[in-house]
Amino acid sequence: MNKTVVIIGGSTGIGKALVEKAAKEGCHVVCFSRSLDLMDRSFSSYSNVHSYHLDLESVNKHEFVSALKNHVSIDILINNAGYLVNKPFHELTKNDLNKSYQINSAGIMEVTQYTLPYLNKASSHIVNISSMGGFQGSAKFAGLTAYSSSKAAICAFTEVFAEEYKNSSIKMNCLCLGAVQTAMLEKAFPGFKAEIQPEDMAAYIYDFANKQGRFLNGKIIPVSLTTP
């Protein structure tokens, strides 16, 4: 395959499974997460995986760009990071809201902006990972105001970006995921057991990112067996 794939949020759950899937497919994988030690331990057996620290709460542009400079001509960028607060609306603090929006939307926009100069000039695909909670018209759940609304912002970002860059070689789409058996799902819906495992969803996302940039742009796509 030999494509260069950048994954934001690659230390646990779907992100970890994505890194492993892309690595096994022969891609040059560059992954970012706040948990650098965890990534180093998880991916030590892969010579084609390179891990770097990234805190979306306070993006260090110099540190992020310095890492990207080692891996030019990026074919695929997958914005997978997410942060969840499960709390009744009247108990939400300003910090809850600020952190949710910074990690789930503003920080994603920042790193996407910084990645633009390093994308493959011939053809590149950016895939944003949102949630069914952020998909208009889907079922919504009490306690997830900060999470769902900040994930909805990524959907709007996808549509605006695609319009702004429609005459370029860069394509952007957004996948709104339903229930996948991760730690985040357990936090949102304690005790609920999903039928989809992280490895299954990672395989779907990887295939979509690898192939569908040729056909789709600015699309918000629900990927859900159950919600939750």
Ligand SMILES: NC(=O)c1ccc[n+]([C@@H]2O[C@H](COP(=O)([O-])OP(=O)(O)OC[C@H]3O[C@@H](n4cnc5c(N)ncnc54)[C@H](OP(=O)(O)O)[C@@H]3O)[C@@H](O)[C@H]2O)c1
Contents of the next structure:
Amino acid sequence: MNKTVVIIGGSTGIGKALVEKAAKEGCHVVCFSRSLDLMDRSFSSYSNVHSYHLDLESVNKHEFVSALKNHVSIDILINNAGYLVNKPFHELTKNDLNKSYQINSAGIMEVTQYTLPYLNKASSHIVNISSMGGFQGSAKFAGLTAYSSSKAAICAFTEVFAEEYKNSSIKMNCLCLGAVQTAMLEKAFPGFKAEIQPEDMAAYIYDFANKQGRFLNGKIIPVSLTTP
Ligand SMILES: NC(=O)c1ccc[n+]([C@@H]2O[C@H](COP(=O)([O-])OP(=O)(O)OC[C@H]3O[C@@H](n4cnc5c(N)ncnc54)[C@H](OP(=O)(O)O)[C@@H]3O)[C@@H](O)[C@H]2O)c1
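What does the same protein look like in the form predicted in complex with the ligand, given that the last one was the form predicted alone?
Now the complete complex, all chains and molecules, led by this one.
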């Protein structure tokens, strides 16, 4: 496998496991997050992993594009980064809302837009990582207004993008994840033990990203064993 895979949010949890999975499969992996030192340390044994700083709260277009230019012909972009605030609705601040929407949706749209010129012209697949909380009709949980609604926005983005680019070689789909045992899950549901580990979900996402761009476009797919 010699595909080029870009992973947004590759430092911890599912993203870190995704970087490792793609690297072990022989992909050329380009990962971004705020924690450059952590990624450099975690992936130092992989010569095929390249880490760069990115803060979705204030995307530096020049810095991001300069990094991408080293890795043209991107086959897969996985928008995995996410931020969760767990607070009663009446306590949410403007900053909580802005930060959630910037990281979970607007920032993801920005980096997707900047990545377009560097995608493989023959065929590419963009996979957005949303949440069951953002999946229409799913069970909802108190305290997750900012998180779930900003994750729902990325679902709508997927559908509109797929329509706008339907005659191109770019496919986009969205996975709405259920509970996976990470620091974010502990923040959302303290004490809850998920059946799925980050490595299991990473293997699923990797396989999906690799194969399903040939068959699906603009789809919002629930990936969940339990609720939460
Ligand atoms: N775990 C679950 O049960 C679950 C369920 C549904 C959906 N999800 C989704 O799965 C994805 C991965 O979550 P996780 O559970 O693995 O959580 P996590 O361990 O907290 O990972 C979040 C990732 O997002 C990155 N990130 C956060 N803020 C960022 C910013 N401002 N700029 C750039 N990157 C940023 C983090 O990197 P830095 O902190 O280094 O920047 C980290 O790599 C998220 O989109 C989450 O919403 C998870």
